[in-house]
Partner chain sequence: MPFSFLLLVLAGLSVIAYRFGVSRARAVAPGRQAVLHSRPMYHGLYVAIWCGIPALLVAVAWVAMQPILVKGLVMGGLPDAYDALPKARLDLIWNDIRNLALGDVVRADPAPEIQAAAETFRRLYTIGNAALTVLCLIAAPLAARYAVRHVSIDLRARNRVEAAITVFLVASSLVAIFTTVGIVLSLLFESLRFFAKVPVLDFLFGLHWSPQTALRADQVGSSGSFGAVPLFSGTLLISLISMLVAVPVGLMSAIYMSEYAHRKFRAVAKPLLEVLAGIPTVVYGFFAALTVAPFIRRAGEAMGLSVASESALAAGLVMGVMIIPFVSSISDDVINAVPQAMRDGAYALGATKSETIRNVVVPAALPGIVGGVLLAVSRAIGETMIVVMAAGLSANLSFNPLDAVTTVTVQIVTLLTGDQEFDSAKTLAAFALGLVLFCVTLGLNVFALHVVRKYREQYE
Amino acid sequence: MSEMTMDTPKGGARTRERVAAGIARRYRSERRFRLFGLVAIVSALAFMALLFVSIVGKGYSAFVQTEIRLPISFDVAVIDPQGLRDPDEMRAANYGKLYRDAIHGLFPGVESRSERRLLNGLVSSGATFEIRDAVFAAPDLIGKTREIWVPASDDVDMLIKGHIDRRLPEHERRMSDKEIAWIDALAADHRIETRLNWRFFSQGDSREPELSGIWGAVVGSFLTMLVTLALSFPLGVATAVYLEEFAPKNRFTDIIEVNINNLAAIPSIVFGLLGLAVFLQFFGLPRSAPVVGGLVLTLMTLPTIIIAARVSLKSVPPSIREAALGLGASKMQMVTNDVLPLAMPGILTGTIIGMGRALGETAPLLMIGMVAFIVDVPGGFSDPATVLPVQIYIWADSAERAFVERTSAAIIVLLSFLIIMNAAAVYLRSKFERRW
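For the sequence I just pasted, show me its structure by itself in the form predicted on its own.
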């Protein structure tokens, strides 16, 4: 008895030591876990910042474009030799001769054919359209001489922006010493400036980097997203309402739910193959059209919207349903007047997230031909079109150095749209969410 009494304090001390050691280990584990979490967050933010800095650093210069001021002589013999002001005849005039004569007049000492060809190459071929548009905007220019700003070639633009190193030997850079000397002479005469690149936001694609723009891809994305939203939102919400509120709980509905969840995880290119086989080959819809792209993206977006809508419907308390039914409302009235409005913020959030994913998709649209080179801005749902992610893909595959900054600039625009859409989802969630 005395031995047990003497051992008890020692046993209690050992127990307290073990408990204290266990608590210390748990605290250390908690500190390590917090440290790992902090490192993960900081690493993610650092990589995200690196991504944005890299993209913005390469793409911001595409928002300005180098232009050259030329004294254009709007020669009547070139533009309107008959003097009839016939639009067809004026449209077919050789406007390229006007800007070539203008730049040759600035450098009268250039006489050899090869040098004149190099001198002509300082000006973009798009100057032809700039001069033509100026004539049609003000026909009274015919017969006069005016200073006109025209786009410089992509090589001149790259040199002015510092993407071509002047210090390299002549054989290692794209521009010769003579071309650089002519550019410096134009700059000294205040005939070269970098201006806002309005063509990037107002024109479609082009083989010439200095003339290419994203407006055609933006319009194509808008039309495609319009078809996707018009089809996926009502179908997704109706499916979610039926499965959650009206469908009986049996093996058949369980199979449907499993397949919806599986469809949300299927690679997007599979939907492109389905669209190629069904919409193009079976139904014969036009290739590379926003209506087909919208149908394909609808198939891809539907599972996301259905899952988000079902979760939102489940979050509505059963007491709301019981109160509506207790007051004499039918089940349809209960769903449409009480449950659906309360679940709508979550449904809208899921829809915006699904549309954001569809906006950034490329693979399914490549399968239905939206990778084609489209110059004209689409005017309808059946016109040939491309979308912004596919436009980025096309430019990224181009060899010209000037397309690198166009690619990064288009990525900046696409990321801006995605950030706006996600911010709208967060705003709708925080403004209309009801906490029970």
Given for the second form:
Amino acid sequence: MSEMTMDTPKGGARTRERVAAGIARRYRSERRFRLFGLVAIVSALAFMALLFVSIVGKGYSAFVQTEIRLPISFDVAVIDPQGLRDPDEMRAANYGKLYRDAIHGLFPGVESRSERRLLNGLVSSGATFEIRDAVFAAPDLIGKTREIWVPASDDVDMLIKGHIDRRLPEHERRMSDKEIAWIDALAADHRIETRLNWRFFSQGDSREPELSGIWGAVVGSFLTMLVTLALSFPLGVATAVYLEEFAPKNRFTDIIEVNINNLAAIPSIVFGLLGLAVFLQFFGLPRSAPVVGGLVLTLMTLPTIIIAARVSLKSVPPSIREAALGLGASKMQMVTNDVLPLAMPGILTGTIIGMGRALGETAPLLMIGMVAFIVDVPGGFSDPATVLPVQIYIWADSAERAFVERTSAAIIVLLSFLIIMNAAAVYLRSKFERRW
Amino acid sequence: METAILRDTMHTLSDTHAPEGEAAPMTAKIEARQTNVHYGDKHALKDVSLDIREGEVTSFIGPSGCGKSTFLRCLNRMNDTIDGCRVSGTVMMDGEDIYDPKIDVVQLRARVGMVFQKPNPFPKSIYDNIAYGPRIHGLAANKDELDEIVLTSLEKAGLLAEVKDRMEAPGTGLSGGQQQRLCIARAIAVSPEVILMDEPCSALDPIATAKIEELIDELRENFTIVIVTHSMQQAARVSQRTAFFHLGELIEVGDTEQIFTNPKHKLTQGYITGRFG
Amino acid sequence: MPFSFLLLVLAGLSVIAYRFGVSRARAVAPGRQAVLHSRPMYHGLYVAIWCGIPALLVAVAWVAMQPILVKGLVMGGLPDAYDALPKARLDLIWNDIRNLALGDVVRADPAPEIQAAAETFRRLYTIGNAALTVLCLIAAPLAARYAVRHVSIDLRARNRVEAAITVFLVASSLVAIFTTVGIVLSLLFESLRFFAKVPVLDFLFGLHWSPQTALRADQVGSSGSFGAVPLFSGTLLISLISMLVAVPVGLMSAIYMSEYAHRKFRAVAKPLLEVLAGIPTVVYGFFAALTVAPFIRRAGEAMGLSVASESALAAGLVMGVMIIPFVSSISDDVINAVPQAMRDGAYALGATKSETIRNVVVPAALPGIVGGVLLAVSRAIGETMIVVMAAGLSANLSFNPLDAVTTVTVQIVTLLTGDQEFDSAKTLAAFALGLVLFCVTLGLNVFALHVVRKYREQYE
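Condition change, the form predicted on its own to the form predicted in complex with its partner chain:
To see the whole picture, the full complex is given below, headed by that same chain.
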């Protein structure tokens, strides 16, 4: 290159020289900068991968549950001593004795009171109700002996799943050597197995990890979302239609607009405070009820839906509106017959995204008492209920090791719902996206 | 028809290659051969072969969309920044192909400066705008040298008198014409060998335009200048040589006087007499 | 009849009314519908609206007011001795009555007058609900009948229906206003009651926070102290840590995505990054408390540092990750708004890509980026679940990221969950904190949105 410099003006030669001198350093910094960018993205994604791996890794084992097979003899003397077959009497019978007798029968050598209690502890107290339900489902069992699978206690479950370390010295572990020996004996006898944890999907909350399930929370979430959807969708669409199609451009509508933008950025917990002060204290609506949760989430979701709906309405070209008006349609007819149907895919996408956020929301629901410990599956909009994310919060706070896996499993379920909703939104958008 | 155009083009090209017929021998600073540009499926520039002579002002004229700006952007590889743009053929500068993979685009652009259609000062002070190029390329060893470069550049761009009291004011606060001269000063601060100007006056009023044209004339002493313009009068006023583009093809190139008084090609004739364009 | 069922019945009645309206309209102009001012559908809607809406309004108003009326009647019916009791005590009694009546919590041997009151409560509710049902079921058909009679060739049914819809549209857009007004009023009202007990200055500038109020006045520490500065400092510390994570990572991700990344890489990485924004905060909280915090603690101990198990670092770090997609999507918008001409100017001078970005694009986009970061800060300040689960409860005035600190939102949740009486300084304090939170985030948002809008206008 240098042989060329003789014809070029002096400044040009100097520039070439200087630029060439610095170029290596500059490209190094270029590569460094680029690397920083890549590192930023990769580290964010790596964090996400870590989060998913950690949660799935902790949670998948909750979908199975350790159970113990016991030879239960359905003793008439225990279940129905008078032989009247009176359901009320039978319901009150001491079914716990049946499984205790069964397990004592398996270990005849265990005689001291304290050891027997320890032995009983291997079986979940929930076994009582399952044996009772078995009797009610098939009353002809009475007087016979059957092998029945009953849930093991959470400690046994944790040991079988490997969360209790057998190598630790006895005093540092949650289980004594004796208990482990019993469990091993049961296992050798093929009396211990991990089986599909149907309770997790069909039960409400419980103090006992092995009996607790998410069904109550799922139903609570469903009812809450139903209220939210039923209110926020019509209100949101109506507001967007008004602001976009009808509202005069004046101070008043300006205020509404600014207001909506700000509402979208207010911390969700403030909506919880509003719900507590207005819906619970002022209007006296019931605490912990899906209807109140739905109301609070409606107010929170509305801005999202309104903003999405307005964007969608805006993207409908004016030519459609002019064509409708030109044919003699009233403004309302133009909106309902022509504009809204075209904007609907976008509005639905926005609604699904808003509902997804509402489904994962926790903080405002804590304020209105949906954090209570509720065993029953809610049957209506004003029954006390909890929702999935709050259930996750409650379990995350519990001390038992077994709740860790349940929490993770509940998160897996919640995330699955969210993934399905978002996939639906993406599908809607790609299917109906229109370029004008 | 096409062969006719080609023949004419070859004819004019052979003119430039036979400098012995001219009074003063001129070296070609840039030689483009068979340059093609595709934007995706669109063939925007077709087989353009053209020389840019050192120390002269060459103007590109032609109706909009004729490829003159596209060709200009080939000369400092600004087309690289556009997605889906492919350039083929050779563009030699001082005997080196600037599309050779060995050529570094940063070094190339330090040698070939550019001024755009719309003034685009950076959102920085006037001083920092001018000092930007010298700083990134490390042209000044110290603050005094940098001050020197900035002042000379502003002086050369004829802007010094107007801005010397407010060097720290934002460059975006100047008037349109001043902004464009700022951009020219910014380009010459790097001491390039060639300056490309893409319709530098199209966004300016007549008085500002006159100032820029005057400036171009002065800059010719130190730089090789290529200017794209949609105004034939401007081409006639500022350039020594003129190239006429039409639909992505180079129709005719020659001394400005010859192009405007005695065009060889029908299309050129039609364009300069205002029958289309 | 449960309220939701009543609504269903009303909806059903409206559908029937619609059919009536349509057939009536067809009947008044047999075979020559063109003479009708409005199409039969609109007559149907007209009748349906008359049938459903008045009854619905009555029902909603009834349900909203019933609890207030019932409370007045029940409390008024208590023996005179109760009138003299303080308000807080009365509220507790009211709770007992309600629980007794609804059969929620069975308290051991309630006083006979309480039991009687509960009985009244139950009776009033039964009567009220029955009356509402009867009222609705009579009012709806009557109103529909009134409307059907009006159906005629000249009835401007379409205009009336459209007017009704317009009223609905306007009313809907007022909901947003009412929400804001509701928030402001409820926070302000409860906060004023709080400030009647605790002076404003003590709250805003006090250095000691321990909101335990004792049940009896003579207990130790009965007053509780409500100096919120440790909460503010804790909130700031955690927000600062989260910004230190979110801003560089988010900004660099946006830059890489928009300036460097291959189209295919972008198509995969961008939606993946958005997934981070869709993960519920309770999940982040769980992850922070169970995985990140112990990890930081172990790492700190390995380096010989003492780290609290609920360190501000863990909560801030995870919160930062949560905010990354927010920062990156705003930065992406803002960076793309910088005109290409600006980049071209730098490239034409021979700047490398990173020089162009660092010296031209980012400075040009700076106002927008600052606005976006402010919005992100307001998110961090208002974020609740991560800090509730991973930050501490004790109010330490500390700026050491390895200490446990507490935040405004954590305290709001702590003060308001669990059993509580609504009037105590403790619960009211939550509203005062909420008011501070609301004002700060609102201020940040208004300012940030203003900055961003100004920035956009600059390049439009």
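The shown structure was predicted, so the numbers you read here are calculated from the model rather than taken from an experiment. In this text, rigid core is short for the largest set of C-alphas that superpose within 1.5 Å between two forms. Residue numbers count along the first chain shown, from 1.
Given a core-based superposition, decide whether the C-alpha of F373 shifts by 2 Å or more between these two forms. F373: C-alpha displaced by less than 2 Å between these two forms.
Does the C-alpha of G37 move 2 Å or more between these two forms once the rigid core is lined up? Yes; G37 is a residue whose C-alpha shifts (by 2 Å or more) between these two forms when the cores are overlaid.
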